[in-house]
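A lone chain, given as structure tokens: the form predicted on its own.
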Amino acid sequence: MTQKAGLQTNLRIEAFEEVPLNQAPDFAIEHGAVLLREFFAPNEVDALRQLVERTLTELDVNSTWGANPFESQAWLHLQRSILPSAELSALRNHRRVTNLFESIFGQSVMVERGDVCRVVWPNEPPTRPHQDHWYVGGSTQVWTLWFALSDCPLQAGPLAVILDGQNKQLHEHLGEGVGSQGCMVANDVTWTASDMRQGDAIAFHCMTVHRALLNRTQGAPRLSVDCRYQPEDEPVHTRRIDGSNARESSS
């Protein structure tokens, strides 16, 4: 039996193991995907947290995105006002998150290879099941890094993988519309996720399947990053899988 792509229903979710930060690039690699407890102190994430409160209030945004957030034009907005800002190129260069990705890589690191700024309102629909690949292309050794925003604890939808740090095929996406592919997973796998505290990080391949969890919380969103990554010497293009070109639309 499989689960259809982006329906959630009663998970079996266990928690990430918790590695220190010396040891997080080879249990990255191994499995996959590798939490990062405080990977930012607060207050080095407070400043970009409060950048994007500032822009949902001026927008006015405060339920939903609408049907599908990646066409709305509140959501491209913001992605505009945040992802060149100096708030955030703070965090995504910071020495401590290029030290990680040259670990994993055994290189230099190239960033800014698709990063999003995510804002997910209680009940809203979350992210479907689905590799980063599909939707980057280029690299396969595209590495993502979601860290938090403010705390999020289980009921406010964080992220959560599988850990098959051996299986790097990528599976069939299926769907229509601008980021609503997602792939099929079996009902009985086991997803990893844990509590989130502000600052916290998680580290994953772009062939590690994950998806967002539900926020069940009665009013905040949820706020988070992805930023990207990938080896220097890689080659960089933007088509994806499907045949669409990443720079057409932002997902």
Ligand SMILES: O=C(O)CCC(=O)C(=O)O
The other form holds:
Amino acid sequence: MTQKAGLQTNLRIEAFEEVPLNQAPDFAIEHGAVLLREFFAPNEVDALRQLVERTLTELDVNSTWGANPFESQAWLHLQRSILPSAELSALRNHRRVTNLFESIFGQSVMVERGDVCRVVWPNEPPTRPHQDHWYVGGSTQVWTLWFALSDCPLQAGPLAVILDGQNKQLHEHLGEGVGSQGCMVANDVTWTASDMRQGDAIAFHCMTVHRALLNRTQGAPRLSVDCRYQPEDEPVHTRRIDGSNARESSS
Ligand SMILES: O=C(O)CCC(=O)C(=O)O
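In place of the form predicted on its own, output the structure of the form predicted in complex with this ligand.
Then the entire complex follows, led off by the chain already shown.
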């Protein structure tokens, strides 16, 4: 956290502290997020990367999703191809993943609490600052595992988080359109982000404010997946802690 990683436009960005895997659950609980370096071996994620690339070729999408990706038929088709795939299932349910969240939750893990495959083209507007609880609702113990399917240096627009594990308040989110709401953050806030390599991951709590950085590369899309988990004995619903419903304002 203390190492300076660089500046993107006017964002202040510091690199993640690197902690060994056996300390990751405690670090994640304390700070609201943790970087998991080499969480998957490159060969473990490569089959999924290839499936995503084949699907993009079939869909003939090669430079943009258009004005709102989440409303594009091609994007929906990508999700329908990737989310039920055996390639993703092998990673989503990997013992390393369930062990991590079992340690964080102190109990068994429920998988498939909302997973997304991301293909982010150069210069497309990056994901706005938000908290996943706004979009998912339900348990305030939902965590996300975001992992890179191919190398993703800062220039290619990886995930950035605000490490503030003590702050579990839901912020107001504003904005029109599917998946386009975001929350306000102070101009001088410090974001935490690192160069990500294929198989590196970030686990973060549903109240942790996060965003994506802009993909400033030429040509190559950023490929990643985010999978969500919660304790098995927590109810599944879409009501937020403020009583509003995640379904109503995010669709
Ligand atoms: O990868 C991205 O662009 C955004 C990811 C995200 O917001 C999430 O995993 O909740």
